[in-house]
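Just the one chain here, laid out as structure tokens, in the form predicted alone.
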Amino acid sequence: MGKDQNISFLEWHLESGVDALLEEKPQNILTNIEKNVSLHNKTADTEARKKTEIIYPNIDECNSLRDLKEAIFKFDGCNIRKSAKNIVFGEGEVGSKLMLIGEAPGVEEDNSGKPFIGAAGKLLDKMLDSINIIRSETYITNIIPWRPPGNRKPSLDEIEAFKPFIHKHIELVKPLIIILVGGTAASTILENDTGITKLRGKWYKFKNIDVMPVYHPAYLLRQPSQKKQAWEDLLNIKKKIISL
């Protein structure tokens, strides 16, 4: 076959939609396409990861409440903080015996940037006061230090998000008592996804600290009928400090 015949040959192939000769060896090509799709895969991946991945600031060179305080407002590895007007930190002393820990701020926490002083706030009061104990002896704060948009409940990403802050809030303070106000409080700080009704009124130990769960105020506010067992878990805290 001369040269104007081969080229003539390899055109009549083109035309007809071939665009490989035939290899030596089979090849199959559906191999190739699933090593593309992984290689996707794992690109896309290694990408969304990236795009997820959460940078803290130091937490272990927090030595102070302002250092901690200021770590959180510098950090933007969560969107919840876009919408708040203020920061809802805490509010106490260091070394108090007791320390109570919400889920996050409302309305009114978010106008004043200070801890549980609504509606649910007061009742908080009254129950402290119940039992002799003066808020201002205590250390208040949340799991979230930002109010989520129209008050909805935190997600699960936020509150991973904020967990090694809460964590380092809490080796800050050093309470004797923790009190976990509420379902959110209580699943973040005992890792545990029982619900509130299950593990409120009993002791728990984190990190050596003896904590409970209790309901929070906002729910007792909605359902009255709940505060006779909020009452037995007061007695029972107060049997607690007590025998401090």
Given for the second form:
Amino acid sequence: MGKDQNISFLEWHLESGVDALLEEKPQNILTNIEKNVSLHNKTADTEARKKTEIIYPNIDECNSLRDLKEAIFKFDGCNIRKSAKNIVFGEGEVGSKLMLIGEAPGVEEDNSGKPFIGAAGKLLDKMLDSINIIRSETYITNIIPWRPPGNRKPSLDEIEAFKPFIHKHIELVKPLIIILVGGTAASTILENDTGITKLRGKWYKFKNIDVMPVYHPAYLLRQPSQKKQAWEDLLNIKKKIISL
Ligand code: URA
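Show the form predicted in complex with ligand URA, please, because up to now only the form predicted alone has appeared in this conversation.
And the full complex, kicking off with our chain again.
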């Protein structure tokens, strides 16, 4: 590629929303394509798979949120952490009756280390407020604790890599009700690939805890016409909280 072509290539990435690199060193994508072709060789294939086996810390030994945060911080089985500034672990107290689980942090969350503080978070606060729930009395976290580069959706492999941590997070917080905020949280916790449009507004159980998937506030900001359904779900959640 000539110099001008290289610049156009980078500009094209920027315009497509790529604002971070996952690897610290630049890579020659043409060399990598050759490497991938050679993976059809069986020995190389086994070696490659061995290398991608995820090594977890002992999550069962995490007896507190602090232990869990440390375990996630040390976990390097997923490249997504490399481009993020801060871990966005979660906010709230053990024993909060209501736990909210979103997808992954965005840029504001990455800068501050706190979940749901950007535009979507502000709408989430208003949604909670509308049914008299104070955010500080809830526990809020995400399926993925690191911001995906360029705010892209986390991949299935990334979601799978962090699943044991979110399960432990729920076990430690011990909520009575979980609100799954958006399709990624809903399909991950419910292990159900049905879209959020069908999943939302109904009660499910996760390890005996009442769970309700709702539309993600980021989606509601783009599609305000869906707020009516979100309001119905909120009233349903309020009713459940009153019945506890
Ligand atoms: N969207 C999410 O799903 N989580 C956040 O923390 C922020 C935006």
